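As a starting point, one isolated chain is supplied in structure tokens, in the form predicted alone.
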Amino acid sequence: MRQKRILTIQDYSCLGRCSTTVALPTISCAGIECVALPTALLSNHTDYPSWTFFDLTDQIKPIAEKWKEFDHHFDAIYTGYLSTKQVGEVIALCKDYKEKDTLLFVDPAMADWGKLYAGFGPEHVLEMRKLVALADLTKPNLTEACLLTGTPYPNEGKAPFSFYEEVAKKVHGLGAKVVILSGLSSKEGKLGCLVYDGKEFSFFEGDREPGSYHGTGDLFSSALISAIVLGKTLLRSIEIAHRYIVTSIHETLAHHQGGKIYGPMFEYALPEFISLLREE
């Protein structure tokens, strides 16, 4: 049987668990070949007080052009954090592979808690809408979904469930085939995802773990796309990704290391992740 292959397009932060540094080991441990296209090289991620940054935007197109010389196929493309000027380059790359039945999974990775990340402006939202419109799957959090659809963000991110459903419908209306609205909670101590495929809604919710950790969204996305590519149902894939994050946080607390900046110790959770993927 041919080994599955996923292309991930996002930055590489050398220190701190996020983006490519968590996507590569997670996808690889799933038994999937992970091809990484780094969009920038950072000394460490931007939750640290300072960092170095080397922009690789000018390498995206020549790398994509070189790949056209070879006979290869990506089962999925997973996009993460992108700068505004990189979105157009990534769209062009994705369009080429969409013609080859490659699944496109877009994590907008641009905002949280009601506001855009530092360095992003309204033009970034407009560009990201174009990429989301191509997606087979997109996983915005509530802030990103509101920005993408021009919907006012609710006070403290809390709203009736009908509001979440309406926002998910609007994101679907942009062109994405399936919307996974992440980071929602129906009650205290719970956290989950609302899924809308244009016909019906489904919802997964699990335990909310204490603390805040940089990179958990990237870990979740990496585990999610791995499970999907291996043939798991969408809700089962979400459950596996959630359990991966929970175990990562438990291990972090048990070892008294890590924290918000360093990210959860996912390395200790990889054996369970592999086991979950092998279950029927």
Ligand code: PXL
Given for the second form:
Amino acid sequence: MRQKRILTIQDYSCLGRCSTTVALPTISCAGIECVALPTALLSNHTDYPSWTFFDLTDQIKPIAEKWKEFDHHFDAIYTGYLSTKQVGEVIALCKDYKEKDTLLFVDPAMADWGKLYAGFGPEHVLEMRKLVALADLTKPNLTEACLLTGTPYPNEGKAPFSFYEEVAKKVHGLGAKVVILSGLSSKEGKLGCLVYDGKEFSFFEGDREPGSYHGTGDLFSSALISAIVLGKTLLRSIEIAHRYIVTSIHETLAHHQGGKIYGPMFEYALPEFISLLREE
Ligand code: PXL
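Output the structure of the form predicted in complex with the named molecule; the preceding block shows the form predicted alone.
Now the full complex is given, and it begins with the chain already shown.
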């Protein structure tokens, strides 16, 4: 079988596991070639009290132009954390692959726990809305979905199930073909994902691990898009991605290392992830 190839477009943050430093090892361990286009170089992610930021926006277009000279195919493009002015450049790049049987997976990666990440303002949401509109598949958490659709964020994310369905429908209404609304807490100790494809809803629910860890959204997205590209069904891909995070958190707790800001120890969860992907 031809080896699959995923292009991921997001920042490279050196310290604090997230974005490219999570996507590359996860996608590679899935046996998929990972082409990483870094959009910025940061000393560490922005959940730390401060950071350095070297912008690479002006590299996106020349890199994309250069690739046109060479024969290549991406089975999927996975976009993650982007700065506001980069979103337009990324949209232009993605449009070039629209007719090429390349699945566009957009993780808005801009907000959590009811608020935008440090450094983002309302114009970021407007830009991200345009990228989400092009997506074959998008995976906002509840905060991102509320921001994208101008819906007030419910108290601590707790809301009746019908609210989640409405929000997922509204994200679909922006143009995304399939919406995976993640991080839903319908019951104590559980964490769910609601999928809406414009026709029907499906729901996955797994155990919620104690604590909160930076970068779990990026881990989830990297595992999810890997499983999808390998041909797993969407619900099985969600299950595998959820398992990957649960095991990463168990390892973190067992080793008393990593943690909230530094991210879960996903490295020790990779063997299980690989074997789940190999199962029929
Ligand atoms: O995990 C999302 C993410 C990615 N990259 C950078 C971030 C964040 C979240 O804060 O700051 C630079």
